[in-house]
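Only one chain is shown below, in structure tokens, and it's the form predicted on its own.
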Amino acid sequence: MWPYPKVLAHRGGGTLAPENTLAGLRRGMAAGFRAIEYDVMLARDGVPVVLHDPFLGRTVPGSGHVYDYDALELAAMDAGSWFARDYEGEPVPLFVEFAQYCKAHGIWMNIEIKPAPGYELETGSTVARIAAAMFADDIGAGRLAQAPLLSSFSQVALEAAREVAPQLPRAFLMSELPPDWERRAREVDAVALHVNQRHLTRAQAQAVKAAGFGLFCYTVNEAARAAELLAWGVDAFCTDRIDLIGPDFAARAGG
């Protein structure tokens, strides 16, 4: 059973706004989305920030790694002008402020934990601890579908998240499903597998569902492929093309 939204805006605004920014989030909201996938990693001082790349240069001008800077230094950097001049000065969000904005506006979150090498345990535990505190009321009342879903490619990060916040649901990210996917998912008590849609087969989708897991795909940008995946039993997906694939796509496609 997948209790979460079925179509998520990838990194906020998909290809219509700078990724992993409040401006991107607002763009996704303007398109009707109330569910988002985004990435979190730790700055040098251990404060989590919303960024995808572990290094500067693509979405944020500069050089070096994210963990070469404190969070407030990163928050003062420009994460918008790479996308368009209209977004110049859009800051790198702190995780807490970004998540609070989502919660205040009823945006469900799939938070991808993206630890820098060697920081898997610290990143997983920090993100999970903050998310659990932020949603303590929902968790205490049994409204787990309101709480974020934590996902990661890192088994260590997922294990750390489970250690500090076992009540928060977890999903194992795997680009391609390895032969031992079920064992690995059960080792972290994952509720779902998140896979690259390009590598998924119908038989794999059926196997994941038969094993009792939720199944989520990234990143689906063609309506025909989205419909096919839903027909295979895929529960949900994220998309960059929020202009082509709306939040109600699954309902309209019968998924």
The other form holds:
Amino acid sequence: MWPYPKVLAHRGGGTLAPENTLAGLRRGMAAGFRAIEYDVMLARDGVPVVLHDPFLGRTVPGSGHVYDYDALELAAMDAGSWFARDYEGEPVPLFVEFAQYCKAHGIWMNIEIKPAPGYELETGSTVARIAAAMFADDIGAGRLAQAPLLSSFSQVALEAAREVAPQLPRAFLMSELPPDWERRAREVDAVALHVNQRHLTRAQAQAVKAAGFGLFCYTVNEAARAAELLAWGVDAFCTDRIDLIGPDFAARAGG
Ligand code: G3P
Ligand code: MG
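Since we've got the form predicted on its own here, give me the form predicted together with SN-glycerol-3-phosphate (G3P) too.
Zooming out: every chain and molecule, the one shown earlier first.
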């Protein structure tokens, strides 16, 4: 049902390193993580980059939208200084390079497709096409658990991903489960629901599992809550506190 790792480092290295950077990923790896969640959106030239916000200003200096800049312009920007001076010059990763690094190092990926408003279709199809090509060897050999899990809050992005790469599994991100969550998840042939742990109830967790879906929670930063969610049947979660909740937390918790 859930063939993937159960504890993921959110945005690469959680809150211990600049999010969505190679430095963050290495920080997660240093903590023992071999599974991460990260965010991908399109630059002006249609090239996907690893970023969370659709605008500059928080993690990269500057102003305007991500889609106002070409990918190589973004890749030359400093995505590390906002976090700490030690990370000055840490670049905005190109999605292809970041995913290849993960693949080469055996890091399993939950790729969150994070389209800027109006770019849902292009973002979903571009990210899925690249991921499917990169993992064609694993998919062809039936090693589906090695391939990334694509997730998104955007139904259009998920449908676009299915269109170009039906073989890649998809997860529907929903902050709070709406009453029609099952219909919506089936519309995109989702294998899992990814939900905000703040809003999830035990009854909802049981309903999602009884309906046959995987269930993933973001972002779980307290060990007691992580243990509770696993006891409810939650399959996996991501955490910002990779210092408090290690990659083997679920195994130790008996989850
Ligand atoms: O994919 C889970 C989580 O990352 C979704 O929210 O805003 O942290 O990307 P956000
Ligand atoms: Mg995310």
